[in-house]
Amino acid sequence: MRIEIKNLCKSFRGNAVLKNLNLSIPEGKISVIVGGSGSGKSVLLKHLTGLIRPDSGQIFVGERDITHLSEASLYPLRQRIAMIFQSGGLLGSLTVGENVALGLIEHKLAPRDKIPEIVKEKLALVKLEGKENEMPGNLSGGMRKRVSIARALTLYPELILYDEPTAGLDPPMSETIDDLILKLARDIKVTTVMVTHDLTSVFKLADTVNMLHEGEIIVSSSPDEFKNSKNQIVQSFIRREYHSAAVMIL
């Protein structure tokens, strides 16, 4: 799933988050965006699944524009496209098999009696097998995430969008969920959008890393040219980052 977005604009109570914003995403590649807090880096992910609605501009998934759809016409694209939210967004009420079977019941994707199986499935992909009677609230955040993953796997979507999937892990399960998010790549040809701070993530994942600043797209490029860009603001923010971890490492 291929999306275009051009002069993309979006405010709020006045004050510019997005500024004639255009970025391609290419079609079953990793696509990282990076920027500094409160850049508008989930703002624009949101935009790409219709939760936020632009001030001005365009959004084509595939070759449609979404900016102008219905709630109704968004129903059958969102089923194409899977979100990890930061959290994790798993109900607590519901134990992990039931989490992962929300999707296929609510979109009525798979008759009952197979439901059981497929969430089996989805939880072996990610490594937690057996887990089904579990409630989220008895396992570690890289367990719920990687729950949410595997509910998102259910939708068999053509592109997922991740927003901060390694944050608040430490450094070993951030891995596993990396790797997780390549394999997934790899495997199913999925196109993948991550939102991240974490330079390890970006240089590890991204075929292409875009950088959010001040609104706007200001360099899109592989990682060994982004991690060499004479831009000031990039390699301001590569030290940043790299001095961040350092820290919460100490």
Given for the second form:
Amino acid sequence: MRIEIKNLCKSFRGNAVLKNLNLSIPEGKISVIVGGSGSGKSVLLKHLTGLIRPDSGQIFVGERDITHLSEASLYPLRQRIAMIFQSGGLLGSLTVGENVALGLIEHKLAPRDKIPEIVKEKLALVKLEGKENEMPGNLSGGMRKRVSIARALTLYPELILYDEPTAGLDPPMSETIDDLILKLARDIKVTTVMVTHDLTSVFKLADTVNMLHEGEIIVSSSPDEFKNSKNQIVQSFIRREYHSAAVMIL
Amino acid sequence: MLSLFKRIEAVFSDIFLTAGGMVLLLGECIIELKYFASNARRIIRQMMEVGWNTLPLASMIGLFTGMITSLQTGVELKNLGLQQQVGTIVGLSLVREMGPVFTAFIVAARVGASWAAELGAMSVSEEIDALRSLGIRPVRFLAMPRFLAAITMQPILTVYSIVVGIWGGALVSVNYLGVSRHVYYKRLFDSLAMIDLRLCLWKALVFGALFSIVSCYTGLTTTNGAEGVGRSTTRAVVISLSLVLVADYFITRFLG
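What would you give as the form predicted in complex with the partner chain, now that the form predicted alone is on the page?
Next comes the full complex, and the chain you just saw is listed first.
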């Protein structure tokens, strides 16, 4: 599932977050969007599933222009797109097993008696066997993110969007999540878009790196080209000297 | 001056947006009612919350409302030698006003506040966005079951509360005012007409719809983290209680 974004603009209370942003996400590849805190990475990601609507511009997901689709028309499309939220987005009132089974039950994608088996299989895929009856509140951040990935996989998505998947995790857990993202992208050939500022993940996973700066994509290249880019902003980001406009305001 | 004008404009704009949002949510909930069968478990859970879990509070409020009404009016009536009429006053006041309004107040404060807080917490922790991203409609999944539970359980709870109130009134009338049990109940049932019961049930239904829509709307539109959850909870209770009284007047005026 390829994505094309043309001249995307979004403001919040007069503060322009995305300004005429153009971006192409190739099918079956891992595209990483980097940028400083508050640069609009998550806002951009949420536009791809219609969770946030643009002020102007166009967003094509697959062959479809989703810019002006009604909320009702977006629901079938969202079943083909999985989004892994920074917090995991698990329902706190449901067990891990119920969270993973949620999409299957609500969309009646599997017979009731087969659902426990599918849940078990997806949890095994993210190395969380036997955690079906745990409550999300009792899990670590990394485990919650893996449950969220397991839940997303039950719908067999064509596109997975990761919002800061390794934020707040220790290095071994970040490594586990990175390996999982890579495995899914390579094994099931799912198109992956990942928003992060974790450079280790960027250079390990990315097929394409896109840098978001002041509402625009200023560089879109391979990881090697990104690393050797002459762009001052890219170099300051790599050297961890980068300050986005949002951080400078603070 | 300009800033004052802008502030007034902002307040009115907020009121109209909120009212519009609530009307839209009500419409969506009514449309989603056709999916009640596939949401049966969630609906039953919410019905238990509105009905069964509110029973102790409804019992206490109902009982003391009946007892206080009986005591306050009974003493005055006794001075006039009219204490035999206490059943009439307890019956009419409980069925027409106090039963539906007080029950709506306790349910809005107990259940409505908890719904606004729960949905608000879900909104700020991205759970609502997660549902939408899974292709699950938050209105069908979260609001409709609560709406249906409220409009079905509120009338039942109101009738229960009135029955307990009538019994409480009888306790005071018989034991303190010296009115015979037979006279109390006879006067009470003689004074009540079918229209009173119908009005009472209409009120309960409308109040249930009001507090559920207000709580769900304020919860689902919560922003700004924990502070926002607190604000939404307070807002849900304040708007619900105010609307219950406004609706009470208009229902009494036009249907009574």
